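The chain that follows stands alone, in the form predicted alone, written as structure tokens.
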Amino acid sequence: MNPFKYGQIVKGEDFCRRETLEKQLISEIRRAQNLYIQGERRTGKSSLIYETVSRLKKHRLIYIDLLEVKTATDLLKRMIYALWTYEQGVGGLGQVFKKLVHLRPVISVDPVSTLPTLTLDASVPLKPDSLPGILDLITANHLKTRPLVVVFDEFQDILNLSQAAETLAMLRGKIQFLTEIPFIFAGSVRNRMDHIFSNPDSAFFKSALPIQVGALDRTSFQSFISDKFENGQRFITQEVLNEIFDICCGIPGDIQQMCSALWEVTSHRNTIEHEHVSVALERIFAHESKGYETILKVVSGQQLQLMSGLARFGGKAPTSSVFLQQSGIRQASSVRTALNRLIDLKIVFHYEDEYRFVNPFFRAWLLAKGI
């Protein structure tokens, strides 16, 4: 069987352990202490967090993502299904539906996977302020004898709210006095999350103790991997696990992928060694060719033009002189304009001093495809 795994929470053996970073996050949710985590895309913020809480045996966890909310009724909605979730674990469904009856709840068997569903009434307004209600709801199940963790994932994506402000001084308003409830904000657009908790203009602003979640040293997770690949009979060499670790700029979730698609192209007591690399890639070009070619359609000439020259030359000094002449743009301010759509269309992100693609493998299959 396969033993990587990318794209979901990764728990147990298939979680490379962060001791510092995971005896960090205990000490501070032990004293509930807010905590804002950056850590750019995939880089296994969410794992490290459920991990984390998992091994505070007492504590219980209740999950809200906001990747790509867009309003503030989608975000409430979204709190309330990760209660939901959340009491579904706890045996709690009849309480959850008696709390929530003013939204007019429907409790269905999903035909599919055969389990309970949830549905609210969708004429039922949510507002932003019927964010301490739910609030309310949330918290109610913090007990000392069960103590409650709550995370916001992607929390930055609150930001596309049309009432982005009253919503996160609304969030604050009511979180400030919940002092025995540890809350954990996780980002992963650096510019956006320091925007909420660095600008003094902000709600937010100083409210939570900052972590930072980088890539995996490079020794240890590649001792995983490579032990990933003995227990299933396969043999991995130093030259290739770095030329993946290369590929994929050492973020861990993309590397996962990346050794799940040299799994899959390889048999028992292989060897894999560079060869197997290429096959693995086009592998991955197969799935996700797609959207590649979705993003071709959707850039114009120069922006394609200086993808290409990122994908060739790298970001390192994307406006320089001998980077306009060597990806042929004729002017830096043309780079700069191009740069700011493709960030907008997330494609590209700053990450410290060079401009990086989102998804390493569309790189490579630029570079394959002599674009």
Ligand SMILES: Nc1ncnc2c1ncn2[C@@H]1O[C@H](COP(=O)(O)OP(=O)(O)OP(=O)(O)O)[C@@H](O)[C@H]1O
The other form holds:
Amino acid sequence: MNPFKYGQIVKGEDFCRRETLEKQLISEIRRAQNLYIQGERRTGKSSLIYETVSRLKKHRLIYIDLLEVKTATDLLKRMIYALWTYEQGVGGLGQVFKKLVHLRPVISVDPVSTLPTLTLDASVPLKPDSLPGILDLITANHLKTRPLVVVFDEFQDILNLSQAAETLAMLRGKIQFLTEIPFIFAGSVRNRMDHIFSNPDSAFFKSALPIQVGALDRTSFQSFISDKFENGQRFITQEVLNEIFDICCGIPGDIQQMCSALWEVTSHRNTIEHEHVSVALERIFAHESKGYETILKVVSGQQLQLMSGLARFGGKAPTSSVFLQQSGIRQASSVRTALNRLIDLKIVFHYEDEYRFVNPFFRAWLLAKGI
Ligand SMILES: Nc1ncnc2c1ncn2[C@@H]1O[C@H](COP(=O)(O)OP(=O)(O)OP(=O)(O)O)[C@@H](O)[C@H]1O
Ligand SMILES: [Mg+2]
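Moving on from the form predicted alone, please list the structure of the form predicted together with the ligand.
Let's see the whole complex now, leading with the same chain.
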């Protein structure tokens, strides 16, 4: 069976240990410090939190996912859902049901996964001022059995709410008194997370200790990957490992996706070599090319020229005269305008001292197609 997992939280055997970060997180959780976990997409923030808390035998996790949350009602329902999921995990009798009968909660069994699912009456609106009450319900579980860790993942999406500032103020007002419970706020869209934690006008200004999650240690992650291949009687050379890590710019989720494709295009007892890399990339392109073609449709000629230049010559100095000459763009100001548009479209992003493609496979596709 393909041992490589991507696009999901990885746990246990699928999680490559990150000892320094795990230790740091454990000690902060033990002293109930609120944390702000930040990192680029697919670097392993959610997995790190999950795995670390599950290794802490005493603590229990309430995990609230705010990805694409749009309204106050949606936010509150996600909090209720997180509490319900938690109660399922600890075999609780569904306190959430008793307290929230007005939301007409219904449990049904999902026909595909056969797991129980919770539905709340969509027609019952929830107001932001129900938030403290729901937070009370959640935190009432603290120490009932074991201490709690409460996680708000993709926290930046709370800014989508029309009453974002008020909601943040209400949340902060409540959380600041819950000094025994560590709250962890994780998010990946840097500017929006910064707005919440580093802007003096924000209710959450300096309210949590920042922890940066970067790429995994290259040597440990490479041996984790090569062990997975070896356990499946396949062997990968150091050169190919380096090639994969370079193509994927060290991003764990993309590396696992690439390894998964390499697994699919090779067989038992194969040694994975350079030739397999392009076959694996073709496989990824086959899955993703519709999305790539859509990008080509929405960008202008100038933006396309810039993408092509960034793919070929890198994004360290796109306004330099060398880059302008190589990519055939006349003026630095045109590069700036096109770059802003590509950033808005989430095609490229600024990382340390360079501009990078959000999806490294899109870059590889542009190169493979000679675009
Ligand atoms: N410690 C790890 N060991 C092995 N693979 C990992 C690890 N951390 C992350 N990954 C890989 O990255 C993928 C994404 O992980 P995760 O969802 O935890 O990242 P994230 O930073 O929360 O991503 P997002 O920004 O999309 O929420 C996983 O499915 C897995 O392929
Ligand atoms: Mg995540």
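Numbering follows the first chain given and starts at 1. Think of the rigid core as the biggest set of C-alphas that the two forms share within 1.5 Å after superposition. None of the values given here were measured: they were computed from a predicted structure.
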Threshold 2 Å Cα movement between these two forms for I295, core superposed:
yes
